[in-house]
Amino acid sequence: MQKPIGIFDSGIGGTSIWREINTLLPDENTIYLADSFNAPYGEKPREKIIEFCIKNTELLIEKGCKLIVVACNTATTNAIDILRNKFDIPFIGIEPAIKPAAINSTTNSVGILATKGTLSSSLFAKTSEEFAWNVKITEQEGTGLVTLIESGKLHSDEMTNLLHNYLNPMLDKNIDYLVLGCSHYPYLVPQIKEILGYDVTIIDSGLAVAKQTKAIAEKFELLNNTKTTNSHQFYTNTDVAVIKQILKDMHNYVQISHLNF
């Protein structure tokens, strides 16, 4: 089926998920919505998060998407059940990869860097209780990180200072795994490694989401088996400069446009 896979996030962070999906499913067409105007979702009330998610879903369905990836931890943990009940289309969500960290930790100490909206959600609490009951979890809200990334300040002194403030206490607690609970955060991995060193394993959910997307597409016979030239359309409701910078290595491969939504 040539219809596109729809992907949305509270900004540009979900492009890290898009990269994994595009690598695993190179024949698929995609449409990506960066709701940067309302970023970060993690600091919004749950009612607003649900409202944004419904709006994004309706737009992707209007554009003919065959399935939708909610490439945002906060959106998934707060709204995906509502989306699945409201819309007759497959959804793939993203949530912090606590399970593999808890299973593989040898120090029994795991850190999680996530937004307030993810850490305070019932889905996160349920997952932690089910899979991480036997390890010490150090939770840290990444306040300000998404805003800096969305402002094009990925490699700023402000970013460096925030990361040190958030991660150094985790080192003091002897973590050997750090779970990234926001799709923006994979773009911070090089800086995080400089702080934590290479004895701490960093886990994000990108590849797992891509594999689940493939599995759902296969299950519902939605894979694109034609060998036509594929299309990747990215829409942002703020300045296109930041998303163009984050996708600069793909500029001959993708179309990036401003869209009011």
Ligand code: DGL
Contents of the next structure:
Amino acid sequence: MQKPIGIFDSGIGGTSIWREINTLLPDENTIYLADSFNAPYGEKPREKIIEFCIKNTELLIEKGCKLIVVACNTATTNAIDILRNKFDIPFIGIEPAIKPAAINSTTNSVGILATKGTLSSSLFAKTSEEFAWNVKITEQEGTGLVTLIESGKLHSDEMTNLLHNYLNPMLDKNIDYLVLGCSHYPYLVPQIKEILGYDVTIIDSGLAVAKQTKAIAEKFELLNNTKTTNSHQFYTNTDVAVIKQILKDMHNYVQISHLNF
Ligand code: DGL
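Go ahead and give the structure of the form predicted in complex with the ligand, now that the form predicted alone is out.
Let us now look at the entire complex, which starts with that chain.
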């Protein structure tokens, strides 16, 4: 089916998930919404997060999407059940990959960096209780990180300082895995590696989400089997410059526009 896969995030971070989906499913058309105007979701009350998710979903459905990827941990952990009940379309969500970290940790000490909204969600509490009861988990809210990325300050002294503040205590706790529980954070991996060194394995959920997207598309017979030139539309409700910068290696391949939503 040629209809696009819809993807949304509170901003530009979910483009890290879009990259994984596009690599695994290169024949698919996609539409991406960056709700940067309302970022960071992670600092907002749950009712607001739900309201934003409904608005984004309605727009993607209006644009003809056949399934929706909620490329935001904060949105998934707070709103995906509500979206699934309200809309008659398959949803794929993203959650922190706490299970593989807990299974593979040999120091029995795992760090997780995520937003306040994700760490305080009942879905995250349930997942940690179920899959990570046997390891010590150091939770760290990444307050400020999304805002810096959204303002084009991925590489800045402010970012370096925040990362040191958040990650140094994890080194003291001898973590051997760091779980990135926010789709913005994969863009920070080189900087995080500089701080944590190469003995700590960093994991995120991008590839798992792409595999799940493929599985759901197969199950509902939604894959695009036609060999047409594909289209990748990115919409942001703030300045296009920041998303253009994060997708600078993709300019010949994607279309980026401003849209009020
Ligand atoms: N990319 C979002 C996530 O995965 C960031 C949330 C926010 O806007 O605070 O959680």
